[in-house]
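One chain follows as structure tokens, the form predicted alone.
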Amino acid sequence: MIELKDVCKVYGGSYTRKEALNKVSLKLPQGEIVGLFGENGAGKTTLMKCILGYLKYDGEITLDGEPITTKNIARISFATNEHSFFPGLTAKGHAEFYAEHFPKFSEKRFKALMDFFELSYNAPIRHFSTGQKNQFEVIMAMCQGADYILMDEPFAGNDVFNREDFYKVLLGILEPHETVILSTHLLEEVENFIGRAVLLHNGRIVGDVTTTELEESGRTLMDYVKETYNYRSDRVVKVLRELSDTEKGN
């Protein structure tokens, strides 16, 4: 289990201070598919990077009760649209590199996903399109052999059919011990794929619910999100009315 206890992260100094995470406490057991939601700047990416140790933070993050260090970091993989591969290396070269450094690297899964996305084995990754680069990030994260797979907006630049098909493939290949934490804005696309939704707002967790609980209450994920964020459906009508009145006044 990954557990966060009172995790805080602040960017900037006294004049540019931004509280990205504010006393975030969260438990992420193995075998879950968790959707991490929130507006831009809510703290989703920061939370993931703190788990990975990319950022310094206050509080505590553990993996099965132990600090996350070089000894156990291989149990966590990360697919980021900021890209973490070697641009001059081919996909085949990446697979060989990962197999050398990660004993649990799955060549079988790698080949299946490369064929699914129809990516070239022998072209340098820098020649891939943006969408293909994001697909490749996901492939490497899925094949590393990690127990926890973190995905930060993994399908930017991909069409809806590729995304929908991949969710189906992912459900079919995940092992019972594998956990996916997926940060995305595509709520309605992943509603039937995730088992739990965690909502962030201004660096705080404001919602945490399973899809089973939503079904039992007769609510959709979008209903829950709008309710949690106090979404005002009348604000569009209000601004259009104000603009209309202004134009008439002119």
Second form
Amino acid sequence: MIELKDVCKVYGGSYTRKEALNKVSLKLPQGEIVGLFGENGAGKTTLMKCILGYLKYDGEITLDGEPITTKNIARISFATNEHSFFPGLTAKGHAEFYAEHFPKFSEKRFKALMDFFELSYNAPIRHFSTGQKNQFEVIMAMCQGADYILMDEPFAGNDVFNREDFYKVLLGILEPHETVILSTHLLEEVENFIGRAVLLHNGRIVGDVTTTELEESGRTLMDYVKETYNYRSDRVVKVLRELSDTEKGN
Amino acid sequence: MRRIFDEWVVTNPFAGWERRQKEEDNARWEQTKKRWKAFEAWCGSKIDRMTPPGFQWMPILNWTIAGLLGCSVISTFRFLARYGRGWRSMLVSAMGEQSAGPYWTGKKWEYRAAYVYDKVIAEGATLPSFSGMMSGIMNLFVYLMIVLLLLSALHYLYFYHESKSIYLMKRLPNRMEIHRRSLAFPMTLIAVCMVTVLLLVAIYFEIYHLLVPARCVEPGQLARFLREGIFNMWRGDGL
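Return the form predicted together with its partner chain of this protein as a structure block, the form predicted alone having already been given.
Following is the full complex, with the preceding chain placed first.
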């Protein structure tokens, strides 16, 4: 289980101080598919980067009670829309590199996914289209052999069919011990795919609910998000009415 | 007629000798090419592991080899020029044999006495020290090595270029991998530069001693070079 205790992260100096994470405490047990939601700048990416140790933070993050170090970092993989592959290296080269560094790298899964998405083994990744690059990024994260797969808006730039394919494949190939933490804005698309939703707002966790709980209460994920964020749908109507009144007055 | 010819071909031990020789040569050449390719692949795989994954190191290697050759040629020319100047500084003109012969004055031929002057090594003359001669000779190698050091910085930057592969490097169980991939290749090339410099110094030292009589060389040249010259040869005033 990944556990975060009072994690705080502040960007900038004394004048440009911005609290990206404010006392975030969260437990992510193995075998869950967790959706991480929030507006831009809510702290989703920062949270993932803190888990991976890319950013310094205050508080405590542990993996099965142990701090995350080189000893257990291989248990976490990361797919990001910034892409973490080597652009000049081929897919085959990536597989070799992963196999060398991650003992649990799944060659079988890699081949299956590469064939499914019809990606080239021998072309450098920089020659792939944006959608293919995203696919490849997720494939590598899935094949690393990690127990926790962090995905930070991995489908940005992919078309709807592509994303649909991916959700299906993900559900099909994930093993019971594998955990996916997926940060995305595509609420409705992932609603049926995730088991739990964590909502972030201004660096704080403002909502944490399982999809079973949502079903029982008869609400959709979108309803829950709107409730939590105190979204006022009448705001748009009000603005439009004001605008039309002004035009009539003129 | 045909039958007779065939028999001749079979029985003649020299028949087809040229063709067989050609085939053997071709086979040998193919084998050499195969071995060379295997060696190239082996070297390539070794260098691949010393550079950031997917980095195109071949142009860097070619430029470094060209740089090494260029630096070696220039420093050799410099050394030989200094050596030649040193040699000339030891020589004095000495009157040689007297002879006589016709001499054209511009208007008419006259019979005059003439002397042949020889260049000889002056009494007690010595060649300038090897250490002094080497001062600044290798400064171009310093620039080459600085460029190679910058290459390691380029390797680190590669992990931020086009993608953020730094994220992958940072979550490898082996944290030293990023440094190995960034530093190993430039450091190896710098080591090759140093070995080349050492070889050149050894060759120059041999040349220094080889072409002059032993009496013209002050003793203790190597000790002096190791004391001073080994630092001075990198100086920037070599030109």
